[in-house]
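Take a look at this single chain, the form predicted alone, given in structure tokens.
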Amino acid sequence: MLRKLFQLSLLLLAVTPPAQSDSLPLPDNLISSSSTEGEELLIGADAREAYFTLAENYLTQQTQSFCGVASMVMVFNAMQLPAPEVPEYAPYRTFTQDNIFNASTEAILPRETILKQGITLDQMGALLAVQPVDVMVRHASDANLDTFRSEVSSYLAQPGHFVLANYFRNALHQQKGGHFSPLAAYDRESDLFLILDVARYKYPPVWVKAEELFTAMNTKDSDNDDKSRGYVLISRKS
């Protein structure tokens, strides 16, 4: 237990983005992970297994349309999947927001298209499946709050299991549009999920009410035939 608390104290520092004069104010409905309340929520969280490896691989999206790309990189590195070689890091290997693209991903959704318009929920499922992982895409309109809460909290409590949320920022009183980020923990008593926001220049990691997050996911995406946004469950192939 003491070791876990020590890890938490170090990783809380690791995931706190540097202060930015032009970052956006946090809405009152969200709790910063680096606040006293946010830190206490993480220490007492019921499901936080995903947090540790995600925090070690936390990064900022490379462009404003790369939230999905950054989220995938975090998850692949957290899962320690076989990664491409990076010349400047040789002989070490890791996924980056540059080398995550290959012939298979280009056939699904070209990098140039992502640069212009980002990734939809269904495209995310297809891109993730290029790697040796099991992927389950959940449209919020096909689920309900109880199912979302149960499935996601279960995943966040298991080693090697991860969740990406696709939500509409405006519904959380943030600025603005559709967004992807990994979920890292769940606290049952407060019914709050922790989002490790990959737009770290814009918002810090935040705790959000399960109902509010589900509502933000249950929004139509015009780039995906007006299907709802939702979440993706990811684990290693058996």
Second form
Number of protein chains: 2
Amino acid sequence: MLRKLFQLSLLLLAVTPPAQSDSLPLPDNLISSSSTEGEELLIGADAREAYFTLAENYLTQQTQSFCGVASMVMVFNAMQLPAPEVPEYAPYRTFTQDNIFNASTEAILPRETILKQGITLDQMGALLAVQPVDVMVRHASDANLDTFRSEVSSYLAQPGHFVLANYFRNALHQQKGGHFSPLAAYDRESDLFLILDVARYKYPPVWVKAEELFTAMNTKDSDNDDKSRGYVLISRKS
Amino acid sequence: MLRKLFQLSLLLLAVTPPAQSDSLPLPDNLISSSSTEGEELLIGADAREAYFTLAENYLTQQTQSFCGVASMVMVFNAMQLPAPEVPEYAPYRTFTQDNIFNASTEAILPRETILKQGITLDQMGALLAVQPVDVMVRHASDANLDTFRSEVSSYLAQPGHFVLANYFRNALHQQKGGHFSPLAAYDRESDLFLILDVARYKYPPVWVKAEELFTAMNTKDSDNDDKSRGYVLISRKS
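Would you generate the structure of this protein in the form predicted together with another copy of the chain, following the form predicted alone above?
All chains and molecules follow, beginning with the one already shown.
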């Protein structure tokens, strides 16, 4: 009984955020991008073209269900697509987590629904296609680790090409549930991808093993008819 | 007469933002951080420790007078100081351009005043000192190019050390007036500093010659008894 209580308290310690902490400790399988190792990975990365324009447009998701919204805004600004007006910034324009919604996006998925339950991988594909971009949605269950690695690393190496990952945080030992964030770089030698996590109040950007990320994407999403999560490839309209 | 009209129209072209453009074109004296040259400068920079944690916390100023507020928030989050609560992110905490204000900051400079007229260099020093940090305010008129270059590049190379620049945009051929933004890196060979401009709707981060930046800081601020602008050195309380 005592042993069970001890095990339970260990489990609680492992899953409960420390009350006074601002963000969460990083599990051992992930490397913070601003650790010495993380900085060296970026400097030496084979594919990191996406990093620079994404870092210039890095955002924190506005609410706990807006990971997909923040990810889209980062990519649209990084691509320098024609942006809507923002009264505070007139005459300048930029995409924000407020002005990204319009009649076309409302018809696909109302903002109110996103506020309640977020966005699925297929809804993300449809929402992105409202802009003048080419979009390819990849369910992890239809891909494999090799095709994921080669097609995503190729995108991250080309100007104007971007990738959003839709993964199950728990599979990365993070808290928790389904999540969206942009991928920014790939290092071949270590086989690590860099995720620019948009829940910046919670976790820093992290380097993660390709296989582990693929496994976290190859998870069933009950909000999407149990289809698997995956990734979206985005480029300027050809 | 025709020649004068032609000159006038050239002048208007040079100072009027293009009506359909989202942001402003960069003048020739500045290098965009996501240009090929800008990326190479960062990879090879001698002092770039500040860059990584600042890039992870990069923000857009919330209003056209909040450049100083956004700059402070970036530095506080980059330093991982104990942050106030944010209802949307509970139980996680982070500094935002809303929750940075409290009774101590209101006593120094009310939020309403900042909304109207921004922050001067000396007010910035006082506002920063509300947090558990060591702050040194440097008016450019009391410094010179050599002391500026050596003390700022030394800060940018040390973990937990940050620098905010207060400069007159017009002196960099930018639009326009006094501005605050964090400095993030220094490259010795080219003698260039990287500014992470918080008016992201207007300009990207830029590399600028040390001498040009110092000249832009060594300008009189009529909101601060005509004292010169300058920079602030910030580090964790020793």
